[in-house]
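In structure tokens, one chain follows: the form predicted on its own.
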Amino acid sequence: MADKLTLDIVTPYGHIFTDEVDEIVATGSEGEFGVLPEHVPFLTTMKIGMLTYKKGAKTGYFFVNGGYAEVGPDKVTILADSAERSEDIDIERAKEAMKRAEERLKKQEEIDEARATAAIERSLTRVQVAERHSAR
């Protein structure tokens, strides 16, 4: 019986992260998910949101844009569109990107509302991943 878990974030832009982790947290199209060793396997989308993992006292964060998770009794694969570890998101450079489309979304001039939406999504998550590392 296995008593750790190996996580794998892999991006189009190459491997993000490999360790043996002991509880992971994630988002789920359906839904936030939780995996421990020994998981019933299943393959789930993955939306816009924060992954946290634990191992032993240590909690680290990840932001996922999007992607697929693949969860195995002992191995979980993330197959994100893009992800950042906690400590590499550029909190400043979110909340800019955030304000920027917010301004585009008032403006309501010839914009698809869904893609501005989805930037604001996106750089608040980070933000909100990025502040979790900090408070640490």
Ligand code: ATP
Given for the second form:
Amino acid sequence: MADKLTLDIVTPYGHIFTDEVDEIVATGSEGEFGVLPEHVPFLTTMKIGMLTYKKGAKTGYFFVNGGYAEVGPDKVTILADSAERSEDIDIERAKEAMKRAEERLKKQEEIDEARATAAIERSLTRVQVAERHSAR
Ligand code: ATP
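So the form predicted on its own is up there; where is the form predicted in complex with ligand ATP?
Next comes the full complex, and the chain you just saw is listed first.
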């Protein structure tokens, strides 16, 4: 019986993370889900959100920009549009991205509102995930 889970986080920008962990909590499009070893296999789409894992006494935090999760009994693979470890998030960059999106929304001319709203959500979530790390 498996007592470890391999977590793999892959994006078009590269392989972000792989390690054996004890527990994962991620943001699926239907809400948060938790995974322990021996979980029933499933596939889900992901929302912009935080992924947390526990390994022994360590807790790790990631920003995940949507995508897919494939859950198996001993492996969770996240295929995301982009993803960063909390400690790699550039908070100033995220805030700048938010300002640009807010400006676009204010102008109201020929903007793709859904795109600007998604940029704001990425920015807010990145700041939240980065603060989780610095709060530790
Ligand atoms: P920006 O407008 O600042 O590029 P974005 O939300 O459009 O933000 P993404 O398309 O999600 O950016 O990501 C593009 C690449 O930049 C990915 O490799 C992602 O990990 C990285 N990235 C984006 N924002 C940040 C950030 N604030 N800190 C660290 N890496 C980031």
